[in-house]
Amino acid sequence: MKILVINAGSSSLKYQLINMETEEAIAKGGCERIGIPGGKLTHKANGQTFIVEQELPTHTDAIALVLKELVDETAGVIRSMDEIDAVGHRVVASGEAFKQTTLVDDHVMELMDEIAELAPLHNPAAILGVNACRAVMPGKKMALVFDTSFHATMPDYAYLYAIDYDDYKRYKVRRYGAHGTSHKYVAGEAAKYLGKDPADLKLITCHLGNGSSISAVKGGKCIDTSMGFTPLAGVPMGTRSGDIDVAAIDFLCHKKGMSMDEGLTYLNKKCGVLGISGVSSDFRDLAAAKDAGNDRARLALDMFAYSCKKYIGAYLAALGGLDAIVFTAGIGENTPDVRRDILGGLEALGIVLDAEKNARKNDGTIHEISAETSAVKILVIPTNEELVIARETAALL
């Protein structure tokens, strides 16, 4: 069985074709600048990288180009589209409309339109991707795999906000979380590495990238997560503010003459470590600026680490103990200094980092960075969200 995984953005599209017998990506790549002059496809297959520079007016054009490359005589890995058994689409927010992976049909897409506003930066792009695939691959089975599904196991006291309960029932305003496919994958890999049944483990999974979230996983199920109604909540991120007093948003909007929509754009795109540092949303740039003596870069990094530290402490309490902490995603996998700053001072909780192991360069494999004296295992696990999407799609079929 071969599953094509699609992750569509507003002007980009990433893909992988995964052979489910080996669970390996036999081709992968991405389209850039969809709907913008200068479109480009980067396609990796057969040990080579192929670049196609071509205008891509729509997502449909992008999907058509991807499929063309997949069957190309030189760059291709399949003879025809008939070899693709199904397509799995990444979707950020499900609302309460979907609790699990769902096959695409007209009614499902109507519901998707209704919940698009729950993730305004992501869901509309996913809808474009699905519609493009349906246009180019009519009749092909497709599945929606939601970032929020893994968090659907949260108890009501964890996912509810203390608003009028009737308003929750009417408008479905609650904590949904995000990055669920990543948290699910690394939690499962941690259980395999530790040689234990997921049902017997208490884990804290830290997906740290330009967007970051932290989850408490008990018995293989999420019981709490840092992101909220949208991916804006939680720890400070690349350009997102993270947790903030809602009254402060209203205050800022009045002072800066912004509408609420403009205020949310500000919080999503101009804040976070970019806003604090004034340097960059990229943690590599922040580290370099800090080393050069930039105090605002230092402050941004300190704020990020402190916020992550607080969530770890809170989730240890919520879990009633802790077997392992997992770091994953771009920052979590590749930035030893950030891991060190997050875990520093937690030794009294049985969390002890080994500095030498922590400094090891990421080689794409699981590695343990906890000291021998640590009661809690500390693991770095490369994430594989595309594989989770492919597995979910295959299981649904």
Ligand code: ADP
Second form
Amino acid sequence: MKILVINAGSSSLKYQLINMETEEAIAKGGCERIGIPGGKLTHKANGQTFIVEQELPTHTDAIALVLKELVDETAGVIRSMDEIDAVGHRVVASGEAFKQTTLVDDHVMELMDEIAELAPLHNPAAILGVNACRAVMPGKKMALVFDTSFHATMPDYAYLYAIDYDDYKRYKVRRYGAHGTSHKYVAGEAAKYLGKDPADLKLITCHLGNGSSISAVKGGKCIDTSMGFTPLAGVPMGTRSGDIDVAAIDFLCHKKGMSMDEGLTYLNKKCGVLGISGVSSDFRDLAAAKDAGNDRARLALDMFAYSCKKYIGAYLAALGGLDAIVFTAGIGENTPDVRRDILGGLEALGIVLDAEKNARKNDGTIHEISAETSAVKILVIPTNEELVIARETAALL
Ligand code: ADP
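Same protein, the form predicted together with this ligand this time rather than the form predicted alone?
Zooming out: every chain and molecule, the one shown earlier first.
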């Protein structure tokens, strides 16, 4: 069975064709600059990278080009589109309309239109991606896999904001979380690695990338997560502020003459470690700047680590114990200093890092970085969100 996984952004579209027998991507790539001049496809297959420069006015043009590459004589990996059994689409927000992976039909797409306003930065792009695929591959089975589904198991006292309950009911304003496919994947892999039944495990999973979120996972189910109504909440991120007193936003909007919309763009794009450091949103740049003596880069890194540490402490309490902490995504997998700064000082809680193991370079495999004396296992697990999307899609067929 072969599943095509699509992750559509407003001007980009990433894809992987996954062979479910081996669970490996036999082709992957992405389209950039959809709808703006300078369209480009980068396609990796058969051990080579192929680049096609072609204007891509719409997502439909992008999907059509991807399919052309997939069946191409040299760049291709399949003979015809018929070899694709189904398409799995990544969708950021499900609202309360969808609790799990859902097969696409007209009614489902009407519901998707209704909840698009919940994630205005992300969901409209996913809808474009689905509609484009339906246009180019009519009749093909497609699934929506939501970033929020894994968090649907949070108890009400964890997902609710303390606002007027009627407003929650009316407008569905609550914590939904994000990165669910990643948290789910690494929690599952951690259980396998530890040789335990997920039902017996208490885990904290740290997805630390450009966007970062931390989840508490008990018995294989998410019980709390740091992102909120949107991915803006939680720890400071590359360009997102993370948690902030909303009254400070109102004050800033007045002072800077920003509308609420502009204020939200500011919080999403200009804040986080970029805003604090004034250097970059990229942790590699921050580490280099800190080493060169830039104190604001030092401050940004310290704020990030401190915030992650606080979430770990909070979730240890929420879980009532802890078997393992898992690090994943760009920063979580590749940045020993950040892991050290997050976990430093937690030894009294049974969380002890092994400096040498922590320094090991990421080679794409799971590695354990806790000391022998650590009561809590500390694991680095490379994430694979596309595989979760493919598995969920395959399971639905
Ligand atoms: P995204 O949310 O865009 O998928 P990633 O998970 O790729 O983000 O994480 C990007 C972050 O990971 C950047 O801050 C980057 O500096 C950091 N990082 C550190 N080392 C690496 C590495 N070797 N490869 C990729 N990202 C890295």
